[in-house]
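Just one chain follows, in the form predicted on its own, and it is written as structure tokens.
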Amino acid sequence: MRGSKKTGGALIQNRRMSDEVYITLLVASVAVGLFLIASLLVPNFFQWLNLLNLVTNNWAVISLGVGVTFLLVSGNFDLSVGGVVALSGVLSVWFAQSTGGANALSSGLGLPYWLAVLSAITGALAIGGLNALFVVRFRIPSIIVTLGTMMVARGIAQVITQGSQRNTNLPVEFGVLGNLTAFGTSVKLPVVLMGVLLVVAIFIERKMVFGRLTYWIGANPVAATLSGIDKARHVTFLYLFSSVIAGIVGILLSSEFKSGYSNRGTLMEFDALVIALLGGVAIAGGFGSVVGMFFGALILAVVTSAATGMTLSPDWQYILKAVAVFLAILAQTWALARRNR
């Protein structure tokens, strides 16, 4: 009897993984199909350089999507990442600015750049820790908590920048990280780091116990707790992981533009959520993958880029994003229901 239970559990596990692969292939097919359709509608759209630009121009959102995907799979939200992007970027500028500037916005703490970066990441970790505290300790719904911490992080950034931006009195090395190119090409370092992050995330998701625990917690949190899994510690690590990614993204963006801007990262949290949903991540948890999220990002990039090429207004682009999300969720639900008949 015990052996049959194990066998049944293994069959369920294999079937679940098969469903994930099935949805990922479906999402990839949709991305390719949309790219081909856009190539017919938009002049000069079908170019390898354009396909590369679709990825490189969205490196920040794709990077944020990794942390958001892990949390969604675990059954939690993280809508604070956009605020963390703004906060960490502003902090890195403020910490690195020399003291005694001409005005308040040109005066900082005068820290060495490496220390300014570490301090900014610490600020990002503080937001992640706050998320974990309220979600894990006080059991407040994560969507409410992370909306609150998003506003807290962006509010702090606005206070430091006085609602504007800081872009003067910076050390020479400040703009290096965000504009450094790799291997003698035009590909910038942030894009390479995004690729490395994707590879590491896929390895964690598929090959490490940490990734499997994330799925189990999202699929059945009660059973996971009864099995001895420390759900609180695991979710805490996930929030810290997501905040570190957002912090690094904010630092790299501030380095690229050589400024700390309090409105940077606005709506990035929703774009990260959208690409995860487009990629087949279940909003209820327990299902999805980083690979699917990546193809979801391609879908969103193709739709946005094609809309721009067809000279549609930004208002219509928001509508297209909304329609794409609804259609993706309906298609995935229908495909899985049909497959599991």
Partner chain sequence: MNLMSQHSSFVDPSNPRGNKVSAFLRTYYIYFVLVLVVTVLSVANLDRFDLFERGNFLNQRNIIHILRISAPLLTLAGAFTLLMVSGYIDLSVGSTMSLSAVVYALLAINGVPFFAAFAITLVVGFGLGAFNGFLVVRLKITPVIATLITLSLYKGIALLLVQDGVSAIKSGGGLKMPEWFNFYGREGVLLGLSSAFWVAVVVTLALVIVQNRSLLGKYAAATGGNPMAAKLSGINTKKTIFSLYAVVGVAAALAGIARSSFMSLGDPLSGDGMELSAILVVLLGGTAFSGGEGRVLRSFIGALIIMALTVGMLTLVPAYYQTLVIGTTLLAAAASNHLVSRKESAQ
Second form
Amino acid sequence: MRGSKKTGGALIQNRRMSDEVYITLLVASVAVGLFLIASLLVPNFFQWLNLLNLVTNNWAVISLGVGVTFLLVSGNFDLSVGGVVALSGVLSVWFAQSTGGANALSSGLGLPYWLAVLSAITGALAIGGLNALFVVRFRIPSIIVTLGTMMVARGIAQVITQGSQRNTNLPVEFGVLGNLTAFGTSVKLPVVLMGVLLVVAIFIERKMVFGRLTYWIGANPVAATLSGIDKARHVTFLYLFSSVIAGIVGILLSSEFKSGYSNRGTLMEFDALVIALLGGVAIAGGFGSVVGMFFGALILAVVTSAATGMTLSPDWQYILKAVAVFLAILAQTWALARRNR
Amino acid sequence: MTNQPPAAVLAVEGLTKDYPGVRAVDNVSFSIDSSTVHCLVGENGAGKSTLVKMLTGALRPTSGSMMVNGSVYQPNTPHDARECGIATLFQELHVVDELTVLDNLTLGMERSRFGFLIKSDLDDKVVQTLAAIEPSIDPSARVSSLSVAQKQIIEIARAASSGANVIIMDEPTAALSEREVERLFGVIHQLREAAVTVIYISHKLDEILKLGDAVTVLRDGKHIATKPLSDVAGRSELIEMMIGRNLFQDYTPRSTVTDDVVLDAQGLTNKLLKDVSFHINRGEIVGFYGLVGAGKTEIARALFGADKIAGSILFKGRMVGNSPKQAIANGIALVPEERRTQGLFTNLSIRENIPVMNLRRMSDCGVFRASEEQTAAIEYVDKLSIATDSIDKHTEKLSGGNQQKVVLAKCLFSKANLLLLDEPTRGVDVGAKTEIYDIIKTLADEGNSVAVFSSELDEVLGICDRIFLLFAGSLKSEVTNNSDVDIAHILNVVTGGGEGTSQ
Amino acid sequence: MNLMSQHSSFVDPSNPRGNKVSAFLRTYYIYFVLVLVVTVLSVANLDRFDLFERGNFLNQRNIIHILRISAPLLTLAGAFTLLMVSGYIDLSVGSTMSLSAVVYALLAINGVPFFAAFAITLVVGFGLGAFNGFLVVRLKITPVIATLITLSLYKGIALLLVQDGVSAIKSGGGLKMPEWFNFYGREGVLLGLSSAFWVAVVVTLALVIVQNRSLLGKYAAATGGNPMAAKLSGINTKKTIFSLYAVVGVAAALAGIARSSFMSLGDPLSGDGMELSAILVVLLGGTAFSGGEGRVLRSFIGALIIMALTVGMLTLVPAYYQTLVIGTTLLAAAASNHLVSRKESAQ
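So that was the form predicted on its own. Now I'd like the form predicted in complex with its partner chain, please.
All chains and molecules follow, beginning with the one already shown.
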């Protein structure tokens, strides 16, 4: 036997922070740093309430980001989530609207609310299933498939709302879910649900076999198959998972605004992708984390809200996103290369 | 033949290539005469492919020099080599399927004005070259409509018309039918008449004896001989020069072999395999030995359920499922041929690689047991003496031997009763090799079965109890290993010689 | 030599006639689809409108209308095809188009003459495309991400160039669009069709020649078909990719000018969704995702199909069906491409 035999103790003692934790810490410190810088530049920025708002205002995109992050880690895109948000929101309204309204847009199927919600989620699942069918069975690049299903989902929403929105003839309970506040605070139910989702997602990612399978598949799909992992089944689950989240987000949003609007969620798929990339998720697969995505969302929130605070035109958001992603990718590549030199 | 030696078109002098821990090519010097077919032979691991990579500019030599037509030759890329008149036919085809034959022939040599292609004598020249070699190929046909052999002809024609005076062919007949091989030989003879030198690399000794003018034999990275084939007394002398030494590891008969059939395969047939039948016993190490393209990987993948195949496979008396997942559940594990692309998750750590094939053991109702994972990682790093300072090291940063041990650890962790090892020691240094052999033997001694699919004779002779000899998709013969096994016979069979006859 | 020609083992043993039929179908199916779409739309209209009156799909005004509004997509289709053939993609074409449209309108409204404004806008388009190429080739950012970044960046710049409170560059506030501004995209110059349409035809023909007769076209196919073979042949694949991105940028600028001139304004959102249309058109034309395969002319026909479908549909169903139909067509095109390529690989 060559060399000295390592004892178990040494093998653990020598444990080094993984690249993933390293990048996540990097992203987190950038988020904190940006928050501090923004506090210096923008009056009244440095407030707990503002910090809280940065998260609560972005609950929808952060929730979508969870599904998108899992898929990216497995090596797949999901650009359909924005469309699914619109579809499920519109479906929940249409199903819940009572029959026999004054015109086509004010009469729906008159289902009880719980059934309307379930049916809307089923509609979202159908889009996720379509994604899985095309990506897993037909092996068509996920970027093209999910661009297509994004249009299909939004297209169905537009047909149901005739290109505008449905907001009449709704049962009273329709507006409850999206506007319920939790524990006497101003925090709304969707934000609480986002928190729960994040905790569950981090648990799945870090502690469960399901999370580990996602990394294995993303890291090396061929080796994963030869190691007995059912890749097709897992990626199918991930697409269904992502579309259910998007479906629930859509239902909550339409409940909050008491309307089903076919253009709701426009560009949300793009923002979800952006925060994942900012958070260090690699589109090559096998690398990234939900926590990183969360801090990525914070970075984006700080940058955009600081820009608004500095009275920049809202049109700046596109440029800021582009520059942020560009810098994030370069910085992460550089940091990893330096670290592993 | 005059006394004046013919001009050497290519000469290497003291050529050496070191890898960490291995000297792949060791002080090799020889020269190749112009307008000849020069064959390069040697067992796997003898240094042929490293030598070829240096000749084509894919690798830089550690020391030594190369000369082309009397001037120093230092290629940095395959393109440099081509500029110097040395073209290579790699084992994988480098033609663009979507373009026409003519477009492929002129690729990279086009005459153009302002970026637009202009009519020149180049087109006529390459068409003539092609017609001279193979008139039946239509220059306007799309390459995707051609057979593998025809695509190879396209590459040869391209090399010839690019003005190459040396063409290196690396196992060109691996994917060709018998008739196509005949045609290729015709082409090679023609090239020789046109003053082109062909360096021909093949394991198929009959081809070499039939085709070659001279032969260079390599063994263990060292140059053994370069001489005209007219001075070689047939296959037996070639084989002798290729082996010519004591075996790396002597086989000792093992006592734990039983007659209890664990796996029974009948009539395995696919594109390559032709009605392959065999059985594997409990506690036995069997070897599948054959050249590249003989069907080893195909058998391994079929047993593992990774590819569809006709025929029946019974494991412990039951049908094996048709997916790796079911194979693993039934107790079969595979160490695949390509460790980096098929076996390892290179950007994950050792700890994260090991549990993948046995999730049931690693988890509780879907929750991962991190402490168990850590224990397992430490256990296997220790057991297989994987050289690392931490179980959190990325497998990417391990040496080839240690990477292979991690793949082995994955399979051991699955508690398989039948382990399939496809080229288990390819690119692995000598020390790790011995350790891997020890692991294999221990495993078999514990009552498991192991199948080793290898193109290295040392390997199968060193550890296998029984050896199946494969040639061109057929199982030609079965040899029971013992200390005085007839090596010449084995080499004769796997290089295409008649079964049972040895010179 | 004689020895060679006596053998015939290299002659393809498979049925040559069957191959010819399938090759014919593969090459010309797109024209059948075009005829089919036009026919269906025409027949479907019969019960709604008079056969020889304004409603009929196949009347002169309708055809001119379709071809006129098709100009941007027709201009873009060929260049986008060449890029996809090389195995790369540009998701920023819509934003490049919007930004070019805004720049062109800004120049025009500030008194820059037609040819100068036209030329400057093309240079801007070249620059935007070249920047994409720079991100992909030099900084080695994955094409999808690199062009998503510029999608957002170019769109943001276009929005910023338009004053707050105004949705687009147009006449008003003391500035007036020059008279000539919508001539290019609207007025019939030949057979009643606009200059922008004829430019699209010329660009497509030029790109057909580039694809068949130039180094760039050949190297695009080689790079997409077998990158390793291309490199071994000494082809500068980086230069090829960079040039193709620049060509797409110029084509997108032309498309932006056409749209801007047609609408008589510089709308910073006018190119939104163009990347989807471009992908759809190219897929309809049978271009493979994996690169190597694809013809400029077939994408041009694909663009005609999409525009016929879009406009034809408007006469049959309300406008809000459009997204659904386009999305469904995209999935259908992707699936049929997949089926064709699987059949080929099975042979």
